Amino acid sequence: MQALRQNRLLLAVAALIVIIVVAAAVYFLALRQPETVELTIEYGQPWEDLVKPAIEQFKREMEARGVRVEIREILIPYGVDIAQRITSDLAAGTAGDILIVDSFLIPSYAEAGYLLDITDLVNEWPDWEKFPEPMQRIVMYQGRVYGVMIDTDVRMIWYRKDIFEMAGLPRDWQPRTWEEILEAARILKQNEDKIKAALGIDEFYPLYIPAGTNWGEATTAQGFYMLLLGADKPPYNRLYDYENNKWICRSTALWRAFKFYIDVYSTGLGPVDYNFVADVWGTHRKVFAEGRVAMNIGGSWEWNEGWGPQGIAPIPNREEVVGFAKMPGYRGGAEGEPQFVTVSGGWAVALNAKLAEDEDKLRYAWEFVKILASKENLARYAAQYGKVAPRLDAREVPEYARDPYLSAILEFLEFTDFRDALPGYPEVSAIIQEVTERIAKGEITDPDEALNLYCEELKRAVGEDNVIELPVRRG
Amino acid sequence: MAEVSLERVTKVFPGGVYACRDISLTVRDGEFFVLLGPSGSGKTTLLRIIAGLERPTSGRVYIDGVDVTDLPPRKRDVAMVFQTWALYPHMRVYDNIAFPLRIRGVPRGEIDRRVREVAKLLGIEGLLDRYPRQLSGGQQQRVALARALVRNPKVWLMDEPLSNLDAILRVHMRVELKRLQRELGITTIYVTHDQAEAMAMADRVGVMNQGVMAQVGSPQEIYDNPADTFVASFIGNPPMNLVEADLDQELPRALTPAGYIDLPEDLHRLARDRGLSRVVVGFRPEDTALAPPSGDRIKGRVVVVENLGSDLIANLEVEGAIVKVRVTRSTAARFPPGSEASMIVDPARVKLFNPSTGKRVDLE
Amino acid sequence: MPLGDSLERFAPHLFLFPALALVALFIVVPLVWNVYLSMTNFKLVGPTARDYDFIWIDNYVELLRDEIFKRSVWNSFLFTLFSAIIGQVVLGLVLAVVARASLPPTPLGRLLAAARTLALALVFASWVVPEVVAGYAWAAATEKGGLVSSLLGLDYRVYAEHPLASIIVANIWRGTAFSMILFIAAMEAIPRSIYEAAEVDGATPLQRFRYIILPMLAPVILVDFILITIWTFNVFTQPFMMLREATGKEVLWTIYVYSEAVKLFDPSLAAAAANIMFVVVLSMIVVYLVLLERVGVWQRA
């Protein structure tokens, strides 16, 4: 009896093993067809309206080719610092296969080995030519490409046509030099009382250029770079010397940029306080809408996000009173200096470096990138949000071409430039924020003092061996 | 002289509940006065009104002839012992006892002298350095008494101070408390729901029922001559038997379907003169005897015999009601459970109550 | 010794093992890891994300050399002292006493009781409001022309001119409800007869508070100290919303760390700062625990 029971048990175990083995074999051989792709895409909610339709389109196209696609989304919601989240995920190794990253962090990511070098892939992609040269360079690090721009912006001088008129300045205004900007500011200042009375406001400042740490990166990207890039001829108009691979500690361009800040903030032309409020973004839109500020150096998105009907501080007769001018170079193009400057940032689609290990996956991921960054998708998304598209052929898409403002700012892309977003850039930017903060607070009124402080802090942050001092022409 | 007088004190709680209704009372100097009643009878509220922890809705309170109705407790010079003793848990025994003196600014040396004196009186000298948590119930009780004693208050108020002690300790503390009170001669008002405690300790008892003072008197008076059916049924263990019956208009007896009970002639006449046809006959178990069934005397069946140690109580079922009769062992042997018996009540000890008012007939 | 016996002896330790393993995994390991991290030059981006070096105490030296860090630590200390220990505890205690005070059933008393209910609801609401919202609200109220600024008759941006005072007041506003609720609960737990005993023993209301309520609440007060000291020392959101980086980094160490480390993707420096503050907070708590041992002796007697 006992023996019989044991035999039966043995039989049952054997049967179970056979079943498991067969099931596993069937699963691996029959069910797991190689033509299934699983990809993970990690992106922030602002790009939901771009990514979601692209995923659908990708699935359709792949299905037509007989490939089953499974896409998992890691959606980073509004309110979360997207760059922080993606950086942490990359460092932890849990980031998606396809990522929408801040273009400004691409060099830092590339240096850390997080992103895949896609230079060969873009070179075989006909659309790559449609991205203007600055849009191509912004996603490069040391000559290699790490992403494709999907969302960008440009910067300009916003000004109030109605206020200009009150001060006897032209409604259609385009300064040629920095001095012309300051001159306009001084004229506005002389008409301060008139303007205040006309608009019923108690404060008036001619020119607002972001300064200080409350603006964070915007002080550097939106204020300082707008000056620096036009302050001298290339390549001396940057923070980094690419020839010597060193950060620039002293230069004519730096001196001139700091001097401009001093000219604005130590003479009452610029609103010191607005740089130190808790909500600088909301404030700078509000004060421009109220007429407390006549010239505002800001981004292309403000037309809609700032002063549009659904904006933070709507200006009802926007078309009539709001104008924008290109930021001129120091002397408007003399001596090889740029004639006009603007700065672009924005977000790019990039691939996770770990895709290098899986060629199949990589192939499909690149297919997805091409669909995501297609002319139609980028133009439609840009039109929907009132932003400048990163591709010049966006103007061929009716939805985009319909908006005169969007068509007009497309020309900025031709001369746009970007920050020297190398590893270590965040520290350098923090120093610029610090120095401009002291200037705005009135603690520094001499451009040489500003330059000394900058140089000192820079050496401390990146090391004395990593800086270079260029000759400074004062004037 | 510390005499406590209440003048028509009424306390109505929000919602219209009468805790005390029109109570007038004088507690004499040095007297041990017990407020007795079941829970919810208003005795604790009355005590708290005297302490000043509650304000009466109407009526006045006098201590030593001074109207204290509007004075806070601290200006009345009374001391109170709470049911839970309410010792300050963060103070050592010494500091607990010293507290009433400290806040009055009594000099240090004087405090020390008096704390040690009271501690000695209560036999807790050895516990002065302990915290309340480290004491047994009886010890905590003594500390609470010491704290109430230490400043020689005019009046001692006690709210069931012994109810949280075990039975043996409780009996022991009764004696001690009584001795202490007599030695010190402090006017004391003591609240309890335990009639045995009241009987054992009180100079006088005030029995309360539903906010009304039912009867005030010495324990003996209250036991022998309860003023109404409530007092009769509340006092005594077991309490007085109460049987409702018809008043025989001719002979001095009360008639029930189970037989008659003899009544004293004077009471019978009084009741008849009042025009009563029904009465409640009250008689204590010890004033009753059992006899073999005979004649028309009230009859019943022995259901059970309770053994109370010194006494035996036979429970006689009469017409569906239970009548208790104190019997000797030999009697009990003669009437085992299930047997029939007649009941003989000593007519001189019988009380008659008016069934509609509950009051004793000879008091109305 | 038979196997069963030794098993029986070690069984209790065996049962402790899962709990100990979790403690080790979630508390000890991160703590040790944090100390290690603070001694490297690891960053989330750039070359040292891949190849980082052990740099001993360089991060600590850098921090302790930084005047702004030292200033922010000192200011954080003042912030905690005034907003948590003095503000929230004292005010919370006062509010708790007020909340429990009995009012006469007269019309005026009822009116006062209703006003009190409303006031306490507001205090409680301030605790429930999300920190970000509260921060913006306080920034707005202390703006030039804001509610608080106008009430004080100040014609400037109060939070920018008096940053420490502003965030202290805002934090008291926000945090007091917790202490109040804790104290109300503790006072409810004191039997009514204790209050009454003191009343009959002859204590005035002030004496009852001084000799009975306060010492009996002392252990709870110290526990409250411990909790809110930790919270307040580590608070970030509301002050950051009010001051942002420019002013905030000199006033609170958390904002300093944000400005120097988080924004720059530098976890090793952040870890070093966190470790320094861990030691600071820990030493404060040790002081509290010693005091707690003293004032709470009656509870454990």
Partner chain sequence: MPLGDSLERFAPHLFLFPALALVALFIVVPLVWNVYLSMTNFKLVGPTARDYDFIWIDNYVELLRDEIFKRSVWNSFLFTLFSAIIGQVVLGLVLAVVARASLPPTPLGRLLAAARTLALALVFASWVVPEVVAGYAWAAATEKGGLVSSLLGLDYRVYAEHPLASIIVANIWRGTAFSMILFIAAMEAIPRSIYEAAEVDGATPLQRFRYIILPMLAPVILVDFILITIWTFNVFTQPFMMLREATGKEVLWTIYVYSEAVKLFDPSLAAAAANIMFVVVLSMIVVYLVLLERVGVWQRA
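Numbering follows the first chain given and starts at 1. Heads up, when I say rigid core I mean the largest set of C-alphas that superpose within 1.5 Å between the two forms. None of the values given here were measured: they were computed from a predicted structure. What changes on going to the form predicted alone:
In the core-superposed comparison between the two forms, residue 430 has its Cα shifted by less than 2 Å. A movement of the C-alpha atom of residue 61 reaching 2 angstroms or beyond is seen between the two forms when the two forms are aligned on their rigid core. Taking the rigid core as fixed, one finds a CA shift for residue 361 of 2 Å or more between the two forms.
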The other form holds:
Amino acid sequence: MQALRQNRLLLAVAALIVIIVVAAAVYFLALRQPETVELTIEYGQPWEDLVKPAIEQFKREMEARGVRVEIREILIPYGVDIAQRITSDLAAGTAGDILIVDSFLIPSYAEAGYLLDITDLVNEWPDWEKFPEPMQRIVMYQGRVYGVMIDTDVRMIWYRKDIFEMAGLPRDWQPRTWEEILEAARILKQNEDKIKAALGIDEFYPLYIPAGTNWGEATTAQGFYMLLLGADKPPYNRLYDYENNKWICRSTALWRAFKFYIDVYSTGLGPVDYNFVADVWGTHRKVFAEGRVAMNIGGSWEWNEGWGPQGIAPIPNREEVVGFAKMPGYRGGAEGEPQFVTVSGGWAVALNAKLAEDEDKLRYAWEFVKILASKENLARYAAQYGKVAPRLDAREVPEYARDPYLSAILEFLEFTDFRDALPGYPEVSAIIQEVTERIAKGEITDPDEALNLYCEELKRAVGEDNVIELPVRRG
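Next block, the form predicted alone, ref. the form predicted in complex with its partner chain:
What follows is just the one chain, with no partners and no other molecules.
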């Protein structure tokens, strides 16, 4: 009898174990069923070769975790104004979960509540330290982070090594002050006849800095800002006073920047007419390639887009005759002023603010951002298109490291800066374009007159209560 009871107990225990095992198996099988994640990414066609490989990598990594991913792409084709389309979609509430946006627009998007604050996310991401401080600040608004840079650019002084050599100037040239730039321009001017005869050209100008309204924003971003940032020590070297929340109407930096334009255009060192042709971009590339201009203040993209084998104005022996130098500060770092300056723009990946309502979706969207903005992905894409990678560790990727030009200009990211992208900036930029146009035409030859005109127009554009006047040191 005792044995029978023991057998029944053993059978009951065995049955219970079977039930537990089966239940556990069903439970764990259920857990292994792939979770489905649906995300949309909206981006322009220029970034297709960055986004599509990232999508495939993201899918592989998620599937390895047992997560099924469905990503819908909203591709904005070539020929469509990408920034305008994304702005419209954000305003309409139809924009993607993940967006590639113009970094210049991040402040206005953040102010409007369109983008998610990702400060806490990037602070927990080890890769964030690989983006130099300027690349971090460019995606910030009021101290908070709203994106991660995926490509960028810098600006410099392009110069013709062969023409410098004709004038007795060094082929490997790096000016330390504004005066050294102007002195090189004057020496080139003195050798004008020799240079024209050697190159078979009928006109020659030592230095071309964009001026006037035909250039549009490039006058401000590519020319004037390069001067302004180096013209005084921070925070007096900007268009906007962030402590008082006002646009700067007068300052030493503004005065010095206008004076540099006058020094170039009132003395014949710069080409006036080139600023007023229909195609200023094509012209400035072509005249540099022909040797009609010896120094050209421009962007990093010109190495390939301008003078590369497939560029607008190819220079066959580009590596031998084209050089680039960092733009120095007014006095090259003296008295707290910047030693070198440059300006960056570029595009960033950002998250739609609506993701805050879905924690799971947000978690996976952030995983995609980290893959998209990884060292390997950004470096390979940048190398493919001759762009500047926004990460300093891009030089560790073989595809990027093989290009000596791209590796060299990574140094510029350590001291770069960006425009004061605030409400009212387009109006301020337009005033700068108008004043520099009048300087280039010879209508203004006194920096005080230029500064007075700028101040008057600025007050009219943004209101007298929204400007501040700082002390002006002349010289």
